[in-house]
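One chain comes next, on its own, written as structure tokens: the form predicted on its own.
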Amino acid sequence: MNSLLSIKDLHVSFGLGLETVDAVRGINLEIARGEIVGIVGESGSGKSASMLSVMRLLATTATTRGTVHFAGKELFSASSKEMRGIRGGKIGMIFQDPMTSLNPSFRIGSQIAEAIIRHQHVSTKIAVSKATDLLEVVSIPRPSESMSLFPHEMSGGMKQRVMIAMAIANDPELLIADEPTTALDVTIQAQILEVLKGLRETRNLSIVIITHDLGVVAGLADSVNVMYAGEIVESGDVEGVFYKATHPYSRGLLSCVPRLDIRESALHPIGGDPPKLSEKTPGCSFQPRCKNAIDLCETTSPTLRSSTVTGLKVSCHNPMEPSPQMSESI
């Protein structure tokens, strides 16, 4: 694999008073050039924390260990000046909420142009021209007129497109999209996903998409990593995870997705609550909620390893059998 981003044994912890919260617990991730990788899981599973650590945008209370290589450069040892060039230049990021990510006091054209000037050191005239072109790339109608709008004059979908335009303004090699379709209706979600697909095809852009929406992953990603309690519990190509998942948590997520093609299909929510990440447990983090748990799950933490049955990587002492009816759970 021609890896663009390589994450090895990444740990992220936050100090909260006398407690330490281990938000990310030793994940490994490889992203190839031109690949779209999905990271899915419940809120608090460590999805955003892992990618914010790559950008070195975590709070000062956070500590990280492990290694992150981007295009051969180790990011945790990079200087602040080097990271300022990488953030927004080589790696773009779409943050969770476009409503709060854009400055309400400035027109959207000047905000995009500012990112271009900062990294490309061009004149304001050239930056404005490029910003206008970017609005057309992300399918904003009447881009020249839209340049003069303030954020509050745009819909949520339009603001999200502006965020995408800012993220790709300097032709990054990697785009991190953190919940890019949250709070958007399904029609706008589909349009945003088409924009991201188009960027991969026209720019050979690698994309990491962080989401809790399995439908988004199914329609966009090449591979998917399922996270639970700061760990990757199952990973592989999208079709494999959706149709051959054997980890009880992955199967639980899939059973929570409503189907339109099955009449009166029942949803089966995962019982219990996620673990408290400040408490260290010797066994599997999912064991208290798992109907497939065995004695070993209480005492020994499983490791992520390849399955000879499914071809996926799974972290489970007692994985479920792949079901020929698995597609009915999606």
Contents of the next structure:
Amino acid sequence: MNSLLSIKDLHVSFGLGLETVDAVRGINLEIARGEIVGIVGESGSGKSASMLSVMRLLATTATTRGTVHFAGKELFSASSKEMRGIRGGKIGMIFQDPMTSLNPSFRIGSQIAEAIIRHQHVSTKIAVSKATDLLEVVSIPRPSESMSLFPHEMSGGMKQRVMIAMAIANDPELLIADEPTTALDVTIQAQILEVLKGLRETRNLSIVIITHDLGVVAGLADSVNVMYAGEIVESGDVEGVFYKATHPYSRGLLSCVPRLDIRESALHPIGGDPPKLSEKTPGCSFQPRCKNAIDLCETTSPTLRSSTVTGLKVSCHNPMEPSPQMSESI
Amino acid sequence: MTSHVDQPQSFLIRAFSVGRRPQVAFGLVIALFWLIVLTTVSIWAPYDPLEAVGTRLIAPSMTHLLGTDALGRDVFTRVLYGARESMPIAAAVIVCATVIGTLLGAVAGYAGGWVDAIVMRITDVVMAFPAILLAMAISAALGPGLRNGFIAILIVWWPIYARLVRGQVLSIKQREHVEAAISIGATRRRILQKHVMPMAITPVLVNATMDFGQVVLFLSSLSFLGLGALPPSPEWGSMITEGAKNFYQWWIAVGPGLAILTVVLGFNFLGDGLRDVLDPRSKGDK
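The block above covers the form predicted on its own; next, return the form predicted in complex with its partner chain.
Following is the full complex, with the preceding chain placed first.
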């Protein structure tokens, strides 16, 4: 087994007053070195919660179950001291909103240097020169002058690059990017994705990218996991999921994306609402919204298995036919 | 055409530019005045504050600017020397109260749980008493004297800062840059020091400045009631007590009264100015 991160049967639930919300309901995920894995799903599907639990960054109201092995080490049983060494050292993380993720009262140079000094125990001088190199890596113009800027003097895209620089400052093996481009406009988004891609190539970095933007995943990831209501409903390599998805929810997601190349103006929103995560139903969690639902879906919850037709893993009793039209048109 | 682009200015210039906020400049002048008096009064004061220098109860004149008191001491000299009694103690109270309050409040707010519960219940207990009554009770128990007055005021004063800082820390620790700091593996201590406290400290500085005058007033109140400074020392509060005994010799109480008034007012203005500068949301310039 040479996967870098291995998540087995992960459950995350939040106590919310009297009820518990099961945000993640038993997911399994393997990430190899140098692999970019996308996790897509709508808001509240548990994609952020599952990755935050890997970093053990969840609020204290959350309880987790399952195991997470990172480079052979089990993280849920690690001490908080070991976790601090792993956070920022072995695993870097980028957050959704670069506007608020930097400390407004320090210059960005010292913030990056702080991350370096914390893990590498080098002198300030060396840390500063390393930080300057990092700014160059994430393509910030005039790195040495930019070191002394305050966060409010930079644009959103620049700040996100600084966040990436901080996240990779200690040569992590894994980078978790939680909606890294959501707060940015499309041109900046493309640049940030380029930076991430470059990092994979130069440093053999594994990246988990959490997003609801299928375009981001299509351009970046090697494999994709589609999450719905805390479960992975379909997973496989990126081409497969985009061209041959058979789970009704994945298909629904794909048809929600506006397309310019097909002369059909209507989008196809998925009807209904996501289920309440505090309620447990015996059947498939997507069943109430599913057009393909059969009787079995109401009573038995499907499990994730490999489909012989598409080579993807899908969790559905009555998967759709792989759409020939889709594979032609994309 | 003048450009309206704000030039980056030094913090002090912005804080105390006379044109913008005359009351801040006024506060600064008063603070400086008392500071100079405090440090140099023994060099140039016209009389000795503790010795009779004339007949008893002389009305103000050119030789005795604020007259003399019941023991024939020069009231003006005693008012000036009063700064040496109250202000260092007030400063010590403020420094100790902010340090204790900030530390406890920060730890309580950041750690949460039972630490928070214990610290906050202690502050609740202290704050449940009317401050002056509790301070009186404590200094009565310890016995009169400025040192005990200091201890009494410190005990009633630190919870204000603990509450203030705790509230700040609670809101700042929710911010994303703190989560980001955790995600790069920073220790709790470091996060509190570098990523939370710098932002929590502004209201503490403002409050500390404003409270300085209040503490001077408080200390004088204790002395007025006979619990602070002991008789021969020229403390403003105890001088007012003497003034009350000689009610028709108005000058005995007016001098120290004015001294307290100016200190309270001056430091309030100063605190206002400091807040305008430190808090960008409540910009004082219109």
